[in-house]
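First, one chain by itself: the form predicted alone, in C-alpha cells.
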Amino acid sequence: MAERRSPAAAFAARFEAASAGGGPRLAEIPFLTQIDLRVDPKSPAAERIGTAIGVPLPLEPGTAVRGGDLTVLWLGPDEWLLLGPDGAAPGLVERLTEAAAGEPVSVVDVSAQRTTLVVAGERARDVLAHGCALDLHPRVFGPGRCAQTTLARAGVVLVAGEDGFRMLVRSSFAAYVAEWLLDASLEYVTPPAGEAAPA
C-alpha cells in the first residue's frame, strides 16, 4: 500500500524555516476528517444530529462551534462542515446517518478534497490581508468565526482561532497557496545575520 502524502508535504521544511525567523507560524495539518452535512436546520433530524455528535449545529452565519475533538462550521443556511481528527470519518458518517433516521439529509465525506494550512502568531492577520478582502480585525473576525472566501484568488474556508487562522484549501491549490503564504510572510521574517530571508 502506498504511503499517504499530504498536498503540502513538500513545504514542511520551508514553513519551519519561515516560522523560525520570527515571522508568522506556517504549517499544514494534514488528513483532517471533513464531512459535508446538508439538513434543514428546523427539522428534528438537525436536533438529533447535534445531540449525536455532542455539538449543536451553529445557526448564526459565519460561526464555528467546537466540542471535544470536533469543530462544526456554518457554511450556509442548511450546510455545515464537520472537522475532526484523521480517521474519524467512518464513525462520524455512521453517527450522522443514524441520527438522520431516514429524514432527507446529505452526509458526504470530503476529507480528501482539502488540506488545512495554518497561519498563526502576531502577524497572521497582516499576512492574510495581502490577499484576502475580508475585514480580519478581531472585533469582526475573531475566534469562533469562519467564512468561505478567496485568498490570492484561490477559494478557501477561513477559520479564526485564538492564535491565528486555519485555511481549508482544495488539494489542487495547496502548493499555490503555500507558495503565496511563504512569499507574503517574507517581510515579517528576520533572517539570521548574513543570511537571506527564506524563499
Given for the second form:
Amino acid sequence: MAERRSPAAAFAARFEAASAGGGPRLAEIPFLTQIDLRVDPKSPAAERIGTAIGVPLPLEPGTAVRGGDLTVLWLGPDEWLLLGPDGAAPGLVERLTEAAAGEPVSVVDVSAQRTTLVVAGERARDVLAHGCALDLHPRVFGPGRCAQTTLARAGVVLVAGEDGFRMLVRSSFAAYVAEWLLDASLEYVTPPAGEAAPA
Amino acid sequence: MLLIPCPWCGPRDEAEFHYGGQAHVAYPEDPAALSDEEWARYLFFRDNPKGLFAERWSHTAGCRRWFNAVRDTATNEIHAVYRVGEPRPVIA
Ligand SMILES: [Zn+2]
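Having seen the form predicted alone, could you now give me the structure of the form predicted in complex with its partner chain?
Okay, now the whole complex, with that chain kicking things off.
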C-alpha cells in the first residue's frame, strides 16, 4: 500500500507549540471517513438508512447527531455528510447502498476531499471569530450544531463539540487554513521564557 | 455587506451567496415554436424595477440551495425569502 500523507501533516509540530503556549488546541485528525449522502428525507429509503446506521438523519438545518462512532451532519434539505473513523468507508457505503435498495439515493465516498482540523479549548471561539462571520456563541452554536460556511474566505464545515470545534477543510486549502489558524492564535500564545513575543 | 437570510440556514453574509437574477421566469413550454425575437426576449429581457423585486439567490458557500428573495432594489432591504416551489409572498 502506498504511504498516506494527510494534508496538514507538516503542521503537527507548530500546532503542538501553539497549544502548549496557551493558545487554542490545534490538531489534525487525518483520514476520517466521509460519505456524502443524498436522499429524499420523506422516502422509505431515508428511514431504512436511519435504521441501518443506528440514528435517524437529522432534519433540522445545521444540526449534527451521533450514533455509535458515526456523526451525521446536515448539509442540506436532502444532503448529509457521514463522518466515521478511518477505514470505515467501504463497509458504510455497502450498508447505505443496501438500505437504499434501488431507490434514487446517492452515496459517495468523499473521504479524500477534506481533512479534519481541531480547534478546541478556551480560546477556540475567539480564534475562529477572527475569520468567521457566524455567531459562534454556545447559546447559538453549541454541541450538536454544524454549519457550512467560510473561515478566512475558505469554505469549511464547522462542527461544534463539547470542548471546541472540528472543522472539515478541503485538502488543497488545509495548508492555508492551518497557517491562518496559527496566525490568528498568535495573540493568545505566550512565547517560551527567554524568547521575545512575536512582533 | 448584506445579511441574507437563507430559508434553510438562517442569516449569512452576502459573500456566501451568488445572485441568480429575476425569479419566476418560466422556461417556454415549447422552445422550438418560439421566434428568434421571442427566444431573445425569454433569454435576455428582465424587469428592472426601482423597488420590490423577486430574485433568485444561491447559498453557494452554505447549503448550496437556490431560493427566492424579495428585495427592495432601492434600499437593499430583503422583505421575504422563500424556498423554490413556494409562491411569491404578498408584501403590503
Ligand atoms: Zn443555506
